[in-house]
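Next comes just one chain, in structure tokens: the form predicted on its own.
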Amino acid sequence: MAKSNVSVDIKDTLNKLTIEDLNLKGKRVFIRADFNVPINENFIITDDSRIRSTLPTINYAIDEGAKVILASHLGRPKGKVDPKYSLAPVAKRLQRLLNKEVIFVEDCVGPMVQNTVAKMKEGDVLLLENLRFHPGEEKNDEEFAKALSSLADYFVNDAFGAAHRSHASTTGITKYLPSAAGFLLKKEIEYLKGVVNNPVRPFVAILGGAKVSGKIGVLENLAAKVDKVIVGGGMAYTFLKAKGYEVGDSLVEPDMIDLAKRIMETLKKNNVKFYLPVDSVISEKAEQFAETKIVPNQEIPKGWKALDIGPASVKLFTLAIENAKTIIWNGPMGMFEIDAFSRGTFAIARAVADAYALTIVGGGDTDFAVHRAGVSDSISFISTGGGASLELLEGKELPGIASLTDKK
């Protein structure tokens, strides 16, 4: 469990239908789930939190007597049938983790599909075929979501990570049906959306990964409401050039050295205290076993890189997360993937986990990073999709959820 007691005030914060308006007793639902899990060379799902994450809105529509229909994409399979990519596995593990059966169907239209559905009875569950099999799904082809709509009463969206997605099973398929949001979907609104609008304070936001262009809106949207921006990973680099420090061969985005700049203006103007590494672990080969050195960041040789944060950024950015309420954490402080380069990413990990704090993680690297170090147990709320929370915390409006019915 996380540790932190700290609340945070999410009314109104999603103004739309969620399942539990539904009223589900024999009506067909169509769930779309986001089950887009790691699958190894023997069809084994090497990582189930995806599919786990979307158990309470399956239970609850079975429990309510729905005929459930669960859909999906898996990987990039570019609008053609491809083996590697079908949903059979997830079938397998869903049925052990509902304890029930799910049919499985090896398409998700046509007469095949609609026969199925005919047959199915209260409480049951039915899984349909990878949907990006169909090149409809990703143009959010009219014809294929109508043909999607057609199998069942009720749509709910519960695939937060393909809520930044315009596609027929994400906005198209709510033209033709009552549109509601699943539990997850809902908890990712109130925790990422909630939280920004309404912290509990001092608010901090850490920022890590390799750019600093992936992460300028979440920068711009974050400036007025934080009370401290810790950055780390490659990012950190182009605002020390933009400081004027030597980062040798570390990662730079030069045509973004004036924005870093206008930035750290921002935040100053804004009173936010705003931090950046003060030493770097370096070298001269992004490998395990290639010569390391820790050296304060004046001292970075030409012909040498920045991996990871060095252990007095750990001290520094640790310091101030300590008094923080309300944390997020979006990308990881270094190469966290090779170990030599991964101690930065797990203390902060680990100093996220401690502070009595509201503490959420954006998906992607850093879930697996918090996964990696331990500490996942410890985090108050970690978010299942990468691109969607961060496009969330730009404040952006996600078309997957903007579509959902109105609450009247």
Contents of the next structure:
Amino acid sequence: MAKSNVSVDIKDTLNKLTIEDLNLKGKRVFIRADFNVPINENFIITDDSRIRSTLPTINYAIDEGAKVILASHLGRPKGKVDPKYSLAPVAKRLQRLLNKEVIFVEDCVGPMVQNTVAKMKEGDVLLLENLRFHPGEEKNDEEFAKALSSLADYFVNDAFGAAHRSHASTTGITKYLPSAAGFLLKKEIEYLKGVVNNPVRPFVAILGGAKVSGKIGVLENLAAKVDKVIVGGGMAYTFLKAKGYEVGDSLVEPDMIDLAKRIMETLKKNNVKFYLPVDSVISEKAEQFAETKIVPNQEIPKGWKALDIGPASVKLFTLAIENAKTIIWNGPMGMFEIDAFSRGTFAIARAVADAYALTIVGGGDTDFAVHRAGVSDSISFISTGGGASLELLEGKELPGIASLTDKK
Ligand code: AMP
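Now that the form predicted on its own has been shown, please provide the structure of the form predicted together with ligand AMP.
Let us now look at the entire complex, which starts with that chain.
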């Protein structure tokens, strides 16, 4: 299976300090985590995977004898205190996961927080209240960043999901403290940058999701690096339209048709093999119990829309990834939230998991699909960041990474 059999030589991917470069004993370390987890109306966390993915960094800091100060955002409280977005439930869950007391304070700056930090002992863990209760966080306000930095001796960024944002707790704070990457941040960069720039070939990219416009940057950047590109999901129909197909009422972005043509030309010039679906599951309505048909893409009638790739496309895509040594997948193959249009996405999830390759899945929907297909354990790496992982795949420099202290 994909997980354990492939090793990749990743060179020079992160020329920044990492947590292992810091001497943490007795020091106060401010760890920016991404605890932006789903919480229901009874304040129960319904998926704690983001908390779990930062545990290696937190446990390492505890073991090294640091005083561990954790901070995160949760939701969009827009600079005001809103109990709905309190991190208190995260403190409770973290306490259980660490099997250790987690001190929780109802603010993230100010004298009360300073006093609590002053009383901390080596190995203690403190969680601050939601950073976004202060308007200075998202504005990257200098005074707010300074106030955060005054709590600690070191800054460690492990919040990959927020690394594409320039906020006080992701970039502002780095002006005042030696700043290093945590284990999660490092791993995300190793896979999404290191593997992508030094892949074992054949290297295959599978892209899906609603729109071409959302994935253009990724397509353009990967076009120069991969051996094959597979496009499914809603975005495929703009490409099919560009090739002269009539696609009924399927999702098409008319203003992207020329760009789709240009991308196909670039792929051809770069000798990249390009795969589009050959058949689709179509319906007149995007509803679970609406009538559906499976048709070749030449036969999508007016009034009907393609909402999933069909079985022949699953076969084609599965064949195309069979000899892959590296696969990156971002975006579902259909409207998989509705069972009737989920088969294509789940079949591709299984095909990716079965491939004898290093497999990387980009956050959000695709992560969810891989879990629902029950194959997440067979994927080499699942990114925790939606927007941040897309920006890294576009080849952009993320401010939360660029602002960390350079390694000498
Ligand atoms: P994205 O955020 O761009 O990755 O898009 C994910 C969304 O694309 C999901 O909510 C899917 O329901 C939607 N999607 C995938 N395939 C199709 C399709 N053929 N028609 C309409 N929406 C689709």
